[in-house]
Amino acid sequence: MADKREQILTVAEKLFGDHGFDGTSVRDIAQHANVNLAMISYYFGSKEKMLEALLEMRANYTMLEALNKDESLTPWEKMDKVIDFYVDKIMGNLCFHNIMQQGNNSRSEDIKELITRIKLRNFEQIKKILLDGQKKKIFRKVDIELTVGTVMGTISQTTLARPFYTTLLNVDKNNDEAYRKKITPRLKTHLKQLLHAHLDIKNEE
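How about the structure of this chain only, in the form predicted alone?
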């Protein structure tokens, strides 16, 4: 039964990403998931609750929490892994990233609050890494909130302005895989170089 629930969420994710939350009906989801409306009602109760379940399923708190607890890694190695994680996560699931962006403009305050909670929880894990690096005199003092915003904003820019970047990179705008293969390594390298220059205590003024 858990597999059926996840199947419904996977279908909903694709439809929400393609058509928007408001542009997708519960009937659409049921039809594409090959289930009846009663099953969706049983699992989720409403379309809003279904979106909340999807957001929670994709939140991925545990990876960042485990990274923070790994004492074998330096703060630099942890930040490099954070970049790899978020670039792979967003570029590997553009559909979900679109849903997160749409959710920020949702008419539902519950959904907007849930997205904020997810982002805050993940932010706190990244903040711990940065503070640890500062405590160990590896990272210089920076605006942590805006540093994280710079990383996330850069990744988001390559998805939101994708038509522009496919033109710049000479990639077929309809070929998701080709775009991911070309932009992903460049994005990781750029962000790591950016953070190393920004955070290195040797650059303290």
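Next up, the form predicted together with another copy of the chain in place of the form predicted alone?
Partners and other molecules have been left off, which leaves just the chain.
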């Protein structure tokens, strides 16, 4: 059954995201997915291969490429859409994003490389937008690598340091939905305002 494979991966995503790879046992996953323990080896070969399968499943490439090819949009509009896209994407799947962040500390080089490859691919698209804006004298010269890092880092911060932000924003720390609802629009507004000031060529020193 193909959907049973997916069912296992969905449960694994939740548990890996909540407790980390090493903090989650294959028995945990099997139990929550209502499958026999041996099915995980049967389907994926090993716990680590299962994580790789999960990363492959969730890594969708198409969105940013499509956005970039739309020539009716100005660089400003594109950057706004990038922000909306990433905030929605990350806030819509906090667990997977946690996995992507924590995977960088994996002992498996394969997994680190896989994650790096996914991130590089997305980075290249944003870089194109920024370079285009600079060429058109709309954006000023900035550190492109770290500007992308700022966007990703700001969003990541609100999910990774979540206990900190729930305290700060007075949200019930166990209510995922309430937190998402509160932080999503704020993140979008803040990042757009931040990038506007940062990139606008009128603010060149």
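All values derive from a computational prediction rather than experimental measurement. Take the two forms, superpose them, and find the largest set of C-alpha atoms that agree within 1.5 Å; that set is the rigid core. Numbering follows the first chain given and starts at 1.
A.B. asks: Compare the position of the CA of T10 between these two forms after a rigid core fit and state whether the shift reaches 2 Å.
C.D. replies: Yes: T10 shifts by at least 2 Å between these two forms.
A.B. asks: On a rigid core superposition, would N174 pass a 2 Å threshold for CA movement between these two forms?
C.D. replies: N174 C-alpha, core-superposed: shift of less than 2 Å.
A.B. asks: I want to check K49: does it shift between these two forms by 2 Å or more at the Cα, with the core superposed?
C.D. replies: Where the cores coincide, K49 still shows a C-alpha shift between these two forms that is 2 Å or more.
A.B. asks: Could you state, for a rigid core superposition, the Cα shift of A38 between these two forms in Å?
C.D. replies: Rounded to one decimal, the shift is 7.9 Å.
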